[in-house]
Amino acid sequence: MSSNKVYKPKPVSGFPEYLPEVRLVEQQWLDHIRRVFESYGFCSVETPSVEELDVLSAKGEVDKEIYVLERLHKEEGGKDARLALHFDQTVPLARYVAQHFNDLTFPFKRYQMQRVWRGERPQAGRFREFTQCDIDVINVDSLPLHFDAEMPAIIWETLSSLPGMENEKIQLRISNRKILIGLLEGKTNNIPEALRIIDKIEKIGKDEVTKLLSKDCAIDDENIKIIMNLVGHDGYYILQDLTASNEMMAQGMEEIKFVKEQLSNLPEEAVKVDLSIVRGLDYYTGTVYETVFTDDPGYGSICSGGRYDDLAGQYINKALPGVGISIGFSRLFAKLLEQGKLPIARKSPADVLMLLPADDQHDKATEAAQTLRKNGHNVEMYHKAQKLQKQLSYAEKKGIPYVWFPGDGEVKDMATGEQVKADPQSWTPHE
């Protein structure tokens, strides 16, 4: 006799996989986010998991993290990889809008909830495969500034009402890249690098940022002091006394003041102006956002985005400014899961387990189950006639709140033990 070699399965690092009871809550979160997005008039789109490699690698900041697609057995003389998995949903959106431009109604408001892939080192809250939930508004020629304020308002409503997030303190931090770009003009010949360095201030600290601005951007000590004063304190109060040195800086200051005032209806401390926020991707041109846990800012941003003026310019000869924000769904979900704050209780979406006391009751059980389903209840049929206690134990293990006795026309509340007569046509569970 030959023995088959057994491969022992093991998790793949950076690719999360959950048990049914966790997945059930994950789906509840996705449904909740979808409802809020749609309540503001955002429509759903989905783009392919892959894009042209040249499109994605044009954003050179992440080219080392891109996963390319190739056949395992490539034909001799075959071409290099042409396709790659998308690392975010903003670049695919720009391509999508350009491609379908004549069929879309502008301002185009879309949401997109998909998995993305990045080949970075897995660590707490960072995965190689993860879900993002994006909203964006794109218009032709110009986009009203009030959309810049609508984005964080939607995110606040979404996050603060997620199951398990009720007691979490979060803060929306906003800035405007025009302020720093305007401030840096004439102080360095490498503004993009200076912005990337400043964006790391929370990770590497003020002293290291100071050193790098001097070493890599040739900014003198006096100007570094001006920059660090701007990014190292509460930005909103600094703006009250700050004098713009050029038109771009003045425009950024006016824009951020407008956005902050539009968000004044949110709870105190919900929104903070933080001029150190730049966002690493160069396609952002104005307002930028990051969202952190107030009590654990070191965990990093759980929601980020900003305004971009010409992201679709490489695909179409149109000015298509937009603004968007993205929830790092997997990052946020993983934190609350690890802390035991998610409402994980049930291993099944079923409201009712239809018992099967005997084989001759199968037709009656099926009929009752179908009636309950038509009335909006999720019903699982027990798979075969067994002892009653075994069936009840099955319902208890899966967290199914009610069991139905088809022969007697009775339903039992598993939590209270109460068992009453019931008609599948009119039955409703206890509140």
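Definition used throughout: the rigid core is the maximal C-alpha set that superposes within 1.5 Å between two forms. Numbering follows the first chain given and starts at 1. The model shown is predicted, which means the values in this text are computed figures rather than measured ones. Compared with the form predicted in complex with another copy of the chain:
Comparing the forms between the two forms, the C-alpha position of Arg118 differs by less than 2 angstroms, with the core used for superposition. Residue displacement note: Ser160 has its CA displaced by under 2 Å between the two forms (rigid core superposed).
Taking the rigid core as fixed, one finds a CA shift for Thr294 smaller than 2 Å between the two forms.
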Second form
2 protein chains.
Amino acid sequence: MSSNKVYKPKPVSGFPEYLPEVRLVEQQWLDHIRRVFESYGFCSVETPSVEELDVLSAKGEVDKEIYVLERLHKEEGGKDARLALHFDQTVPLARYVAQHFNDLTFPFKRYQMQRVWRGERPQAGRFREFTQCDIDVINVDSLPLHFDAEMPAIIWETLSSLPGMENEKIQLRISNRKILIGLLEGKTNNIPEALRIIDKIEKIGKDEVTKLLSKDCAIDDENIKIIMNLVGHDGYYILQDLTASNEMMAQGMEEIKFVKEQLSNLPEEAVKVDLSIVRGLDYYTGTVYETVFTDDPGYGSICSGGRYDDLAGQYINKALPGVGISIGFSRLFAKLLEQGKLPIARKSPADVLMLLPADDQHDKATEAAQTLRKNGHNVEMYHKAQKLQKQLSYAEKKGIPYVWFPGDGEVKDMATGEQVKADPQSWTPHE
Amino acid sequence: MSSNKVYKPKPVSGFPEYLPEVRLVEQQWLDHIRRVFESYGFCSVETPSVEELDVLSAKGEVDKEIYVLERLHKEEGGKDARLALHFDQTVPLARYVAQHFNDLTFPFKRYQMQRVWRGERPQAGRFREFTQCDIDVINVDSLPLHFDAEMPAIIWETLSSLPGMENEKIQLRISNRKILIGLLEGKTNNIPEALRIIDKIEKIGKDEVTKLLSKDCAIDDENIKIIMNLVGHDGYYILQDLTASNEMMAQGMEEIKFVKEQLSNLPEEAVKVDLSIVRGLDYYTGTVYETVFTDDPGYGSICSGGRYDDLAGQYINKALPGVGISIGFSRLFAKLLEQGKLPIARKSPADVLMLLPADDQHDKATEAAQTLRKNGHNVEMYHKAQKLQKQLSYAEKKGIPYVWFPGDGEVKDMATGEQVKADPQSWTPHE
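Counterpart to the form predicted alone, namely the form predicted in complex with another copy of the chain:
Below, the chain from earlier opens the complete complex, with every other chain and molecule after it.
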């Protein structure tokens, strides 16, 4: 039995853990997302949780949030490569495609739903371990723009039908980085900084953006006016009258129009062109996506991504353009959970609790349970012939909707109290 | 495009990674296992990948195989608890049950299918990251013996119907530690050592076990004969004529007989009583399980577990007996893969490739694809109006069984070459 010294465990900050009734809904979410991804022909890839530190830092940026693995007791003479937990699924994808290049068929469409880790300081609302759900399409040399339009369609279908998300107002906001980059050309000699400032418009507001573009990027008032007109209004209408100031800008305008038109079968509010969207990463070269709660835009993007020209240049001498998008699964799930919007109902996947009114009914109970399972039902057996009231209360506590009396072959609906004769071979619950 | 300095990535020893066609079967395995577990009413639990080092080492044994996390750039003054990757799912289960005790309903039946990590030296056939599939039932104070019989039934159902495992000869071997412990009482003053020696009988053979029991445990020849008679033959027949030498032994005999009788509906060869099974861990107190390939017993157990009296005594002052079993998923999957026994057939989950014979058919193609998806099919779209031969060859390479001609509304079976008119609203592939 229990020892004297008890170490009372507590939650570890930033590492979410759920009770079975919440985990059950989390699993439904993951199943749903996977189902939609597969319905568009994306194959599953999982990579190890670790990469060599040299791979994670091949781009030259070594992030202080990286968790490195150390053996608790290091042995001497160990010359293994240093391993670190991946902090996203993009670096592993690039490494995977480069490493297995000759064994993959292109366009390569993969989804990846795994945990990633970031060594953030413990603080409320910040996860140090969380799940991302990514899709990417990679091709060699060039990739049709149709794929850029497929992404928002998939994400809209995924997010709008997640259990508990049905009434949430969400919107995909899309842009094309070429438009702003083209527009800024010749207007400042610090385009990356100007993009970073514009990217913050939702957080810091238009006035502050105006001020910073002048102060930090030396853009004159007239040009700031042009920029602010572009990023401050519904981009799709702006586009109608906009004149491209160069080839890059023209290309971006054409691309975003094409993508938006391809999405005309989605509800009007699903996708909005918003030319202020640029995404922080320089990595993106064309279409960019963000997804917000329209009544809580300050919460930030729950699903982001974009088009890139060069997936894996640091690992392989091939031009590999692609487009991808990532759902910040854990953060989104935690938000809905906190707001009490998840359909949390039961602690068990069982549809039926097989009762044991008396010990001598055990064989009959086992047989009925096995028959029900063969017909697709999930059945938990009660293995102790306790008072019936206790057994029923157990079913109720676990949220098991039906109980079965093996002696009489009767089934009781826990919600309505209705009890009827039933054959385990043919029984189906009424919906 | 690609930079000049290319870091060519290589596999990391001990961290398996699969191509999409293999991953697809791995996912089928995981789905199948989960389906069987849920059909017996086990709920899903996932715990963080890490535990506090104090939790992992609460039993006093600090394993040198533990991977500790370190931030790449440590900041000063950090006083976080040290975190380490879990090396199994039993310690996390114990911690979980203790921590959430008041929120769980008992008997608590949970399954857990996650990755675990062990910092082994890199060597062939040894994984440093691998997936385990565990089920456990925990109760407060006492737990009916029926659960001990449920475990082998579930495992047999799971393993014998995994895709690719259908023709493998496997067998669950069960025993009850009380029998050997009872028998050894008074015959040696080092029972744990005697158990460890007997546990190795499959590896080192009967002669060596006989020698070691005499040499290391000072058991006399007559008693060694009695022991070897017990562990060297089919345990169930041995049990019929065996006389218990004390209460513990009698109890163990009664329990194993009960468990074996409860399993009479399984095929004769599925479960064998083998009194030499003891399992290494002192943790187990009654029924113990191992699972072997009967034509390759030296490969070791692919699924093991047993009954324990005290799940979480180091974290909570409660008597929590349980019984559980764990499938060594990654090792089993890798074995079948290596032997070429997995049904590897396709690189994509798509049932249908929607062709694009000409650009002006794109809208029609999108519409047909969307209708097929709504009817449960997985459909990948070909987004470039290339030569038909190229599109068909792409479907073939990815193993997509059907291609759809959106213009004529025809579908072609890639295996038979048969091409017929079809309505996306009502089409079903013939099996």
